[in-house]
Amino acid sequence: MVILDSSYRRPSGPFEVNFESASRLADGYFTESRQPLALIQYGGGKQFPLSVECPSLSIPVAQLNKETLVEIWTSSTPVATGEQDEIAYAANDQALVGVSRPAESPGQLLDVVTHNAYSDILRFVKQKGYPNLLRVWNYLSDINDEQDDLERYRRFCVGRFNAFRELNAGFEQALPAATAAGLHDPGLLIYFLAVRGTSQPIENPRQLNPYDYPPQYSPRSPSFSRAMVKDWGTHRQLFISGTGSIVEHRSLHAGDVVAQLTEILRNIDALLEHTANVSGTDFRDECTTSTFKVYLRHAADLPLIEKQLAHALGEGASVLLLNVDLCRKELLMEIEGSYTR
């Protein structure tokens, strides 16, 4: 895993995501040069309004970070906020971020809810001139329970695979990266960056593609790519999607997080080693992070892998950690991240 330079500055870009302290969202944090995109709070305890308008959600899992941290979406160049389709968001000329949260009625089904929340964000981003959607974020509740004599996470990827097969001709051919992570909370929470132009689909050599997963874990696979490399012109970005202690399709080391994370480590040296190879940029040199998010079931697990978490993401890595549900019973934490180069 790649040791970063905490001083090695990232290249300016369409945007920037940091993990900001609460404290910091006072009056004169945005700028002419740093207007919001989007302001995504967790843990469901004090909320901070923003002084200025900007898509925002509140995921109410729990933080385990030492202080409380908001993740900050901000443009450099001007930015367009309104709300169509129930979807709010913000644009610039070259991003879009937006956030849906789809009702879900009592003893209505999470497939048919997925589906339609996601025909209706794919219709968006094409009507919007972003056709492309790079990265989602998926926060569903009682992930691992059933519904109906089905597990609500293959529920999920029942109506997601649906909604890119009946909008998206060739979808398996460039996926978005993705996380589904599991709320206690009633409801769905989706929010998602879509792009102008194409980027690339980057494949795990030491796992399956999720579309091809054999239909043990689901009726229909799951559609997300294991990462997307884009290309802004002046510099690159690599979007890894939620990293699981996963080899080709099977879970590994049920039961010991200390394993699992030394497997997940494993795997996203695999991915940048890969990514290097078949993109042609080498996200391992000279590059930065812009976001970690560590995933952990049990947050008393957090003291039996917090040196070695430290020590693989590196002193310049900003991290935030939460404690939610995973979308298999046996993952007891999952890891994704940005590079930028």
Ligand code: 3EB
Given for the second form:
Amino acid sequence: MVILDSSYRRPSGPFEVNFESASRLADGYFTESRQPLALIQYGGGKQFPLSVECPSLSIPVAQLNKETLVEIWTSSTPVATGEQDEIAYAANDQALVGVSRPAESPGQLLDVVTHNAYSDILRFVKQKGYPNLLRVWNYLSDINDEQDDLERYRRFCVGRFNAFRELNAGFEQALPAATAAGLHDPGLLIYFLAVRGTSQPIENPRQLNPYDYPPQYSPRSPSFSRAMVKDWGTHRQLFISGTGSIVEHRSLHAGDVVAQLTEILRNIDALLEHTANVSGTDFRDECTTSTFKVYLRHAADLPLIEKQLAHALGEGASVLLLNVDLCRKELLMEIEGSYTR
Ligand code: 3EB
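Same protein, the form predicted together with this ligand this time rather than the form predicted on its own?
Time for the whole complex; same chain goes first.
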């Protein structure tokens, strides 16, 4: 029998991210020690029944969970909110969450829109005193379509790269962990976590650093890290980027979602093992809490992978399932994870 010491607390840092059932949210969810930082809703419409003052983003992609979930970021310490340079933000004394929705005007190329948006974000986080951009989620419309003979994902990569490159020399050593997924509504939706102090980028030994991909994937490198570890002192967090069935730089198992899942799980295992070796923190430890987002290109594939997924992530794991397009046409699935211990 395991008896938990009554002083045991779930690991929790300056903020928490939870996927909550929209229908079960009620007044009283937010308290002095659980203040709203950001709300991310998926699937369109207003799912969040409470009125709160914090940045919110509605991402028009379908959820595949049985009940509708809302992604809620909360802080245990006081929060300041605001809007500046078209970035809505909320921050406590250690972390800032921001939301940016740059419009795409007709005729404007996505690399230009992305370049401007990322330049604004990078300038903003520096100016606010949270210069370390740790984790970014990017949703772009028609990700695999061409715009002026170049795939929109690649245009996005060009714009993002240029914004980082202008920021400082050596930028490739400290790129944020990231996810990039598709939308079918116009525009670019970005939300991000920026923090004070340093963090440790982690590579995946089974995969090439995206920054070093050969140019066949994009004329400018995808500017993200495989993962980031943040040490908050009392506890540590690991953010794993959207992880696909990619080994070295090649996509494997085109057309086979089951084999892609197996490869993704190998990639995540390798990353967790490598993280333990280089950071000294083993996030496979049972004291870790974790949440996952699973991105599926075809909703009809869900029954094929559901069992294996539940087994791999744990029956009780907190998982948000989203139906989206992904950066490479042959990728049918990606998984990202956030771990705290
Ligand atoms: C990959 O590993 C798959 O460009 O921000 C995954 C996560 C992918 C983030 C991004 C791309 C991005 O290359 C694609």
